[in-house]
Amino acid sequence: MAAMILFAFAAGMLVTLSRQINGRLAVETSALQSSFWNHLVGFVALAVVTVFAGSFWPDGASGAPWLAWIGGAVGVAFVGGGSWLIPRLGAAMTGGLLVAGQMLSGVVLDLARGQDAIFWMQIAGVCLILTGVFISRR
């Protein structure tokens, strides 16, 4: 469990770093162009990794529901939105609000799936994140 927590923490740090880098590119270009290059470079990197992994089309992919295929489009909205927000709100506030949004949507999805969770503690976590964003604002 500790390894998974550390992995999630590191992934969260990479999301913030990625948003900062793309926000910088968006300042020089636009949020849309920055998002395009982010995904193009990511596609090339993923293609190289996939070549070494050995398969572009995993078993079971053809049977996945249509909803499973729109994650990339949602990712485009996330990256483009983050690239637009970072120069305007700053990295800390944007990151805090993104984490709060992720936490809140995670609570809602856990509720919808009937996951065993302590609802009030999860909502308290979202409130603490929002409080941190409020305190750290300029």
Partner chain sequence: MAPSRLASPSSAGAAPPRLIEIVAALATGSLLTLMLLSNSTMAAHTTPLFSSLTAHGVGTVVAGIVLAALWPMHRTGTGRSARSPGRAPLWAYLGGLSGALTVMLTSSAANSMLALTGTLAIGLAGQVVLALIFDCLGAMGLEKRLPRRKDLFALAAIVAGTILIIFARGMG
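Positions refer to the first chain, counted from 1. Whichever C-alpha set is largest while still superposing within 1.5 Å between the two forms counts as the rigid core. Keep in mind it's a predicted model, so treat the numbers as computed, not measured. What changes on going to the form predicted together with the partner chain:
Return one more block: the form predicted together with the partner chain, after the form predicted on its own shown previously.
There are no partners or other molecules in what follows, just the one chain.
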């Protein structure tokens, strides 16, 4: 359990680390190039892991809907956006505002899909996040 808490904490730190590194590359090249290298290097690393751990074409891959295949394309814009933002806003505000956007859209998606959740907590969360975004502008 303690190891898992450490894993989860480290995973969060790695998100910040990769954004910082990609941001540095974007300063020297461009946000899009930084996103390209991020995906290429990640792909190679995961391909190596796949050689040892898994199958390159697991059962079910053929049956996956189109929605399952577009994540990478969206990811290009996400990583590029982060790389563009971090030299402008710094790591903390970039991370905070990205999470804010993720959570606000996440609540909208949950409500649209009728996902089970405690409504008042969602609304309170949205209000707190909007307050935070408002304060950041002051």
